[in-house]
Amino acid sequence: MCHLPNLLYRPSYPSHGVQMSDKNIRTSRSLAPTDADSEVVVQGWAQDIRNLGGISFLQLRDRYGIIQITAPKKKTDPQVMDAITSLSRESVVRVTGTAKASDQAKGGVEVLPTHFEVISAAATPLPMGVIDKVNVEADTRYDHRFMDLRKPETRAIFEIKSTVLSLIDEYLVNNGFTEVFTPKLVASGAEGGATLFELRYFDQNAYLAQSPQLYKQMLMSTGLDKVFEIGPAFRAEPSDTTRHVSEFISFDGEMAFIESQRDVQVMIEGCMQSVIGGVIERCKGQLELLGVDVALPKAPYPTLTYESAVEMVNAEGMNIPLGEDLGTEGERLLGNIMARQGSEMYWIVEYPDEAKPFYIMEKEGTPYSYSFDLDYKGQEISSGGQREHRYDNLVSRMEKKGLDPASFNFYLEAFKFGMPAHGGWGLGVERLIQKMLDLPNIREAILFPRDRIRLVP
């Protein structure tokens, strides 16, 4: 038997320079005054050099802000003052030196650099400015994606947004339900082939999720009674718009033995208040950042079924057939008669069952479904409603849907042997960041955003 000395390893990597305990790091979150006249070391990238003879000026940006490196010609190594007047704009350095209280500087200190390391020299000219006061073309900031994102406002979304999808987690776990990760590989569509992305699985066909609806539902069937489930879905959608992209992140959920959608309905409302309350209360700095001013919406939200709906903008000058879907111009003039009614969120029932999938569970006697979407301020963020349980009813719908049962057995057979009534939801998560920080476009709430023509980066 082996045994192991009673050391502590510790692997030799390049210091680059600088020895350094981590005790001195700071950054410009950490950096205060009652720092004064001790060493500290501090990195991130320079954003903006000043040289006005006797002395220069860097502002050093990290992930939290700026910190000011100030280098008097006098007080300054004549190295680390080269270094610094030769300096590229968005270079990453590393600084050691004193910290001295300003007021002059942001935070109320400043460093002056005893050693000064350029760890990776940025290339001139930069492919787009980060703190220049100049417009840049929506395809050129996606084209450098990267730099786009050293912008701290730009950042400020995704801080945001990983602060939503950790509330969303918070709120489901503390009501009961069980996080799954279903296939994104998938024999078959949820919605129908028309938006599905095909691809070569082996020797066969497969196709990319839309969503996870049909494994969702198969797991109602276990005992796993709450599911959810935050994952990209993927929709051949050829739109050119600034609401549909191409590949997004859902946030799909599942109730087992509900009453009535009413059930399902409840939960998300509940979710949604507690999201948009914790990223007003969590997020101060970043909606700051954003100039955004994010409103909790008044609950309950009001609901209007789907022809209370049409009636409400017709009356305002639109055209829409009963049976016919509301579309974007129709979304955004409701949004407006809501407002003026204090409501930003708000339900619409009752859709036509022609318009629904096989999946969802027709009003018997009507031309209507157990069907709603949730809208938050003129834009559907969420759709969902009350499943088709019974087997024989499940069926009858696909086959009157035009679909073959068989091409579904493995998605039937969890409905053969025990299922209980249930429903569910999808709601699109960008969605809900761009209407929630009043963004113009999808996205931007999406890091790499994919649509009918950008594959990359």
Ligand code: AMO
Second form
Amino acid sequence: MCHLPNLLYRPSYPSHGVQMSDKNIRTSRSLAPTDADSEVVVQGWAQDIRNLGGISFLQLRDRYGIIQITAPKKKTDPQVMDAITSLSRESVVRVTGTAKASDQAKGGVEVLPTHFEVISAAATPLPMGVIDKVNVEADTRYDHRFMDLRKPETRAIFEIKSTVLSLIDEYLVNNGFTEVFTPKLVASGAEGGATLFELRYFDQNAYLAQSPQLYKQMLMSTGLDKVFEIGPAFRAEPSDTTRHVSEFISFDGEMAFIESQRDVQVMIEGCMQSVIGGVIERCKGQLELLGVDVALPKAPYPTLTYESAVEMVNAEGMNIPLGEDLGTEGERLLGNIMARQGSEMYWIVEYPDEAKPFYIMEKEGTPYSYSFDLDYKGQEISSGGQREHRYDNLVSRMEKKGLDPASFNFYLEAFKFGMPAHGGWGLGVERLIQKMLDLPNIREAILFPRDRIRLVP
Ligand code: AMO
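Give me the form predicted in complex with this ligand now, not the form predicted alone.
Below is the whole assembly, all chains and molecules, this chain first.
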């Protein structure tokens, strides 16, 4: 008889106590009064330990909340008692015990421990507290972000962000878009030389992509008529503001065979309503934790021309010459004016052509362009427009803007052999979240933010 090699052999790794298949495992969400008197296993971080002589209480935190472990000295194994009384805050433990109905414990159940395993003892002192009421500087929080993320309200932002991304995906796919991924290592920038990160790419120079602009446009010549991409974008932003970072998630879309930029705006508007409405519906618990009341913006969003936006802020004390950017202050003031009119989201269209990139279509016979910004509560969250799809015009626009068409040959080629009229947008996902949740700084919506100074963690 021949023996087959034991293909099912699995080396026995130390379990570290984590056996997800254990059917007795409960979380703070699943532990219920119906578990009373049965054996359960719970695991998490030791948030707070109180030793009161005859009895010890351990507040065990997991993803969903708190489980109270109650250890009366007389009824608890001395080894278990020692482990609890000597435990440091934030250690990770796994507790086996008997669930007991309790009026004092949150959720109406507590666990009386019979077995106690310290999976990972936390060193002391902690780099920052998790439950302490003291205000910790933002920089300290970002320096020790893993610790900051142990706070349920910090984690809630990222659960909402994840929901936002799913909702975007759902909306775009339902509207016939194909999700694409374009290179992040690129040979030329599309959004101006000033914010390019340069790097060595074997024996040539390359850049980190500032946006998928050139690639999503090239795709318009292929028959993939509607594409979207959600991915990282890199900008060497020298300014230290609450809305600029050097790495953000850009939600880009591009649509072929449009009649005008309005077709693009309608798509974004529908998407924003669906995303914000979806967050209100699906993220009730997280919004409650954060203490924010998200309102669905009034739709359709009002449309202001750039010129009228300048007039509106100038009428309220600003002095912006026509042709110049509204700037942070101008945008903020316009936000206040629009809020008084009941609009949190609004369009600013037809910016001066001079201020817009080569790929935008100019409004012939005027100094303006077929471009738009979408502003939310006084801050730009998206910009886009109709593109120049006519090869000759595109080349002359590049020249007019001081760019060398030769370095964009790979892009221009797609315009030479049949390119439909098209338009699209780029939307900063973290700016959307910042405004939706009224966060003071865009960095709060990024797990590990990157800026001029910060490269770790
Ligand atoms: P733009 O440069 O306006 O346009 O960028 C689009 C959107 O991206 C977000 N954004 C940023 N978010 C955080 N930190 C930054 N440094 C940062 N820079 C930009 C903003 C902005 O509205 N290719 C065009 C879009 C298009 O026409 O399709 C583009 O990139 O929310």
